[in-house]
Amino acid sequence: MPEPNVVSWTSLMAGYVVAGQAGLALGMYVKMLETSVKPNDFTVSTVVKACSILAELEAGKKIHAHAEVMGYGTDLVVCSSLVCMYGYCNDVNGARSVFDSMDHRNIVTWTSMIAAYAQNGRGSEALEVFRLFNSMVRVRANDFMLASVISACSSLGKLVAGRASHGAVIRGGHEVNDVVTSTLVDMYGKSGCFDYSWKIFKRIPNPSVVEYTSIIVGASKYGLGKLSIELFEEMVERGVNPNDVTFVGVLHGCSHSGLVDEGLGFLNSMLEKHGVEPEAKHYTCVVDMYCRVGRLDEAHKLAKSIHVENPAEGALLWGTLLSASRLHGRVDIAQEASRRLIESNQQVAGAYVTLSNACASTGEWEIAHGLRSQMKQAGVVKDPGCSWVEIRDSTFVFHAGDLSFERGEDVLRLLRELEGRMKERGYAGGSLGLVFFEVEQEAKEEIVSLHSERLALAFALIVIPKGITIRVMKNLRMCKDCHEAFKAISGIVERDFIVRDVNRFHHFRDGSCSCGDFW
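Can I see the structure of just this one chain, in the form predicted in complex with the DNA?
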């Protein structure tokens, strides 16, 4: 074209974006600025989208500034694209400030804001914006918005809100939308209702890779490793190609069900059979797999050989090994793992605490105390974790060892009783977290170091009236045996409430029982 105009330039950039060449779209924008053709609002929205895809925050900010100067700072579409861009680049506050600055918003703007929160692990704020949308806007949420809302519910384990959103999906006729169904499969799986997940999944005529992956991840988290392998095989047979996330899902399943050989088989088949290059996250699953069956040295050897792309990836890898070494009393490996975490400035507080606990568990009290002092001196503070349980509309939060809540005494009494009965039946002591320490040579003092999850569970057992079905996750950091014993003793058959941990779905972590057994 002898004289491309603004529409020609913008079309070309939009074409690059569609074709997955967002970098080239940005390059074209730079070229365009060298000509006499001025960008318009359409151009700006397009390049902002390119920045979103590339997660290029700095470029995005420059374009944002430029847009303000050119007078597009109040345009609805430009602003919506900016909200989305800041969200994709993990600058949620940036997204919110654009959102707040807008005089007019439409459903796309609202959805972008909700998604920005949901994608950045800020589910409660996502739901808060959704509530605001419902109170301010007379338009009904559509499939795009509901997908983000349901995703926020699953990250929070909010089954009540998730069910309500499912209702909105049905009323709006969005059940056929595959993005929506995959969020539902995921949400029910993460909220303790695998049977619902399964029902929804089974009704999908031709599940996509994401829908298959969601159900595989769900099965894996439930300790149904064999089922997750069967689902994987079924999807391959049906010609659906697994992706990197799918492999994380099956490897996770193998790891949590003690299927080491099967897991290694999957790792080795990834590239050859399925064209998916194994990454650090896949090797991390395998490290976890070795750890759960007590093969710490192999896990350690593998961890050392893995190339990590960034500190966060390394933190996941070494954090896995660190907690397993603590559980197995391998102070040597724990020391190396925590050193690596601290040096890379990742989860520093957690690394100190876990190493200190590892030393304490092998009786090296002086080192354990020394590490705590070091933390104090360095001003490193560990945020206490918590668990919570939703009963009807209320949420009850619990912290480890803290009994200062209503009916705290009753909870302690119940746990003592259950613990006593488990011991009578020959299960290892400490399985409910009541630990006895030698204090001052002779006196034995009971120190309550109850896990927050168990407080939440016991509280629910007391508060939920008899006659209501109680369902318990295969969880609570118990091995299979202790879990079965606990279920039998406490008379729990099924569950109707869920105990949540702040570290997302901690309680699914079977295989790491405090009795020390692995399976």
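The block above covers the form predicted in complex with the DNA; next, return the form predicted on its own.
Since only the chain itself is given, any partners or molecules it might have are not part of what comes next.
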């Protein structure tokens, strides 16, 4: 073509984007700017989409500036593309800035904004935008928006909002959408309702790898290792190829159920049978698997043999080994794991705390105090542990030792009453899960009894009517002492509790836990 027009240029760019060659689309845009042909709004939105695919934030910002200069700064199509681009590039504030500047928004704009929040761990803001959408727009949410909203509910453990979103899915006829159903399976699993996850999954006629992976991960989080293996085998028999996340799920299930030989078999079959290259995250699952059955030397040997380029993945690997070495009193391994974490500037506070705990558990109080001093000198502060419960549509957050919340005195009174009743049954708590200081037994009992999960449980026992399962979420691993206390309390008050900690779910009933004390 001797003189391509704007339609020709834009069509070619769009073709490259659809063909998965977004880089060439960007190159064509640069060439187009060297001609006399002026881009239109569709040209700009197409090249912005290319930046989204490539996660090219800097290029996206330049095109955004160019769009403003050309007068497309308020164009609906261009702005919708920009919101999506900033979200994909993890610049949520940039996405919100464009979103707020728009006089008119379409369903794509709203969906992109909600997805940007949900994908970047800002679930509360995603739900707030969804509420705004429902109050301002008469159009029904589409499947992409609902999937993002349900994903936000998953990350927050908001069962009430998740159920409301499920209702919107049913009303809109989106139950056949793969992405929506997989997020529902994931949401109910992460909210302590694995039975619902299972019911939804069983209704899917031909589950995809996404849906199989969601249910396998959910089963693993509940310690249902054998079920996760059965699901994996069923998936393969039906001709659905597992991906890298599927293997993380099944390895996690083997780890939390003590199925070491089965887990090693899956690791060895990844590349040979399924063409999936094992990565650091898979080896980390195996390290965790060894640790949970007390085979720390094998775990240590494997950890040292793994080459990890990503600092975050390295932190997960050595953090796993550090936590296990503390529980098993292996200060030698804990020291190396802590050193690696501190040197890589990853999980520094946790490394100091866990190593100090390991030293304290073996009676090396002088070293433990020294580590505490090093933390102070280096200005390292550990993020506080917290737990939360959802009651109706409100979330109540609790921090260890903090009784400043409403009904704090009632909570303290109930905890003391329960402590007395537990001791009558032979419970000797208060000596586990402590950090840093050698204190008298009575003081230990007081500190542990005010851990955040116990405050959350006592509050829920007061507020939530009997007969309703209490669900507690926690941002750290549940300590052994609280685990024993929850078992005892479930038998005393004759109620079910479900606790989601950073590792898995615990379902307490009649004085026992679904994990079988293996977590």
